[in-house]
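First, one chain by itself in structure tokens, the form predicted on its own.
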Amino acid sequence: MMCREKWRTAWITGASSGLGRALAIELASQGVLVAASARSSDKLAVLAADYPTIRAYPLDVTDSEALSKTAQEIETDLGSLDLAIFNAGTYEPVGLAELNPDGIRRVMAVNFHGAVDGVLAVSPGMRKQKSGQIAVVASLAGYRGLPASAAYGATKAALINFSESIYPELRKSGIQISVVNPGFVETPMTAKNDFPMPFIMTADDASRRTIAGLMTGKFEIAYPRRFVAILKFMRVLPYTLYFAITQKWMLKK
């Protein structure tokens, strides 16, 4: 089934680069009317100029009031939302010595509150129409604590927990919610890493896998499968063994 047959309208945050941009292009290419949001208004303008079914709605997701107003504006301009993908995120690979309260709050504001406030902005309209689909982009890093990912991983773990918590009520209202847990994707964020990234994939590949999962309506969309299997296995390891593995990884750096 083509995307246009399932969704007429979609809203994507973090759409100026990486996975968000790839998702916007893929959906627009299949005839979906896409509202693309990000802080980079110039990049959004270029994206909208290249694809006639993409509309630019510049937005800083850490501004909850602006986020709510943007959701209302999109619904006024494009009609009811069929799909909302909250993808905006930030990442800085830092160890304990580099962590600071302001940095942690900034990552939490973008990655967690930016998605949660988005869900709260679109869910009333979807409940009213008794339909709609929401996707929250988390990460495999949310499965368990990883070195140099204390702030980032914590936000993604929080998103997974949040999505699990609201799933029953949304389903009761006729709304589907999915949590997207990618592995390493070639984006400006992962370009900051100074270590080998196993099973890394292109943003286009990640976009196709995300959309295929959303088409099925399943709750967790996680990829690539081999990396998912490894990290899910590590999630059930006892702490003594898990910490031994992560300590060994750190010593290799």
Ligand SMILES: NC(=O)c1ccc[n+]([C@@H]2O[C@H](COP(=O)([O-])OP(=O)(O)OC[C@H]3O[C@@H](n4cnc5c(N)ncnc54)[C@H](OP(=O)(O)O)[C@@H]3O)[C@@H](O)[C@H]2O)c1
Given for the second form:
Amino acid sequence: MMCREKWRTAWITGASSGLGRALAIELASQGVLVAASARSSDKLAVLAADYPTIRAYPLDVTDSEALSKTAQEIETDLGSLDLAIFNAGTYEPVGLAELNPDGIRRVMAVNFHGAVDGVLAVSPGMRKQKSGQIAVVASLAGYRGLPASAAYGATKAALINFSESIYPELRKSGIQISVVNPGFVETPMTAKNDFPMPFIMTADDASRRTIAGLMTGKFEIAYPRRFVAILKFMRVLPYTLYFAITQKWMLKK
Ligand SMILES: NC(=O)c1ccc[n+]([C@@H]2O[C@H](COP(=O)([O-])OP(=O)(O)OC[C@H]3O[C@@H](n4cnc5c(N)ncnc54)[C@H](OP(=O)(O)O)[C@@H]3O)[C@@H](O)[C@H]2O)c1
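Right, and the form predicted in complex with the named molecule of this protein, after the form predicted on its own?
To see the whole picture, the full complex is given below, headed by that same chain.
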């Protein structure tokens, strides 16, 4: 089945680079009318010029009012939204010594509030039409606390919990919510990492896996499979064993 048969319209945040950009291009190539948001209006303009079914809606997702105005604007311009992917995110690999309250709030504002405000902005319209699909891009880093990922991992764990929590109510209204938990993806976000990134994949590959998962409508879309299996196993380890492993990682650094 082509994406166009499932979704006529889609909104993607964080569409100026990496996974969001790849998702916008893949959906647009399959005939979906895509509203692309991010702060970099220049990058969005290039994307819209290259793909006639992509329209640019520049936005800072930490501005909750602008987010809800943009949702309304998209619905006015494109008609009802069939798919909304809240993918905008930020990440800095920092240890405890470099953590500061403002930095943590900033990551929370983009990754958590930027996505949940989006969910709250699109759900009334979808509820009215009794259909629609929402995807929240979290991460495998949201499964358990990982070294150098205290702020980022916490935002992703919160997103997973939030989505689990609202799933039944949305489902009752005919809306499907999914959480996307990628492993390492080759994007500007991971380019700054100076540690080995097992099973890293391209953004195009991650985008194809995300869309394939969304087509099935399942709640969790997690990849790559082998890395997911390892981290799911670690998720059920008792703390003594889990901390023995993460402490060993720290010693290696
Ligand atoms: N790369 C990975 O290994 C990986 C793994 C798991 C999960 N993820 C998640 O996947 C998502 C996409 O990440 P990526 O790897 O593709 O990173 P990326 O290339 O750095 O893209 C991040 C996107 O978010 C946008 N963004 C950041 N702050 C924003 C703000 N305040 N308002 C609006 N847009 C904002 C950026 O655009 P502007 O700067 O133009 O605003 C950009 O389009 C993120 O949620 C990330 O946490 C990534």
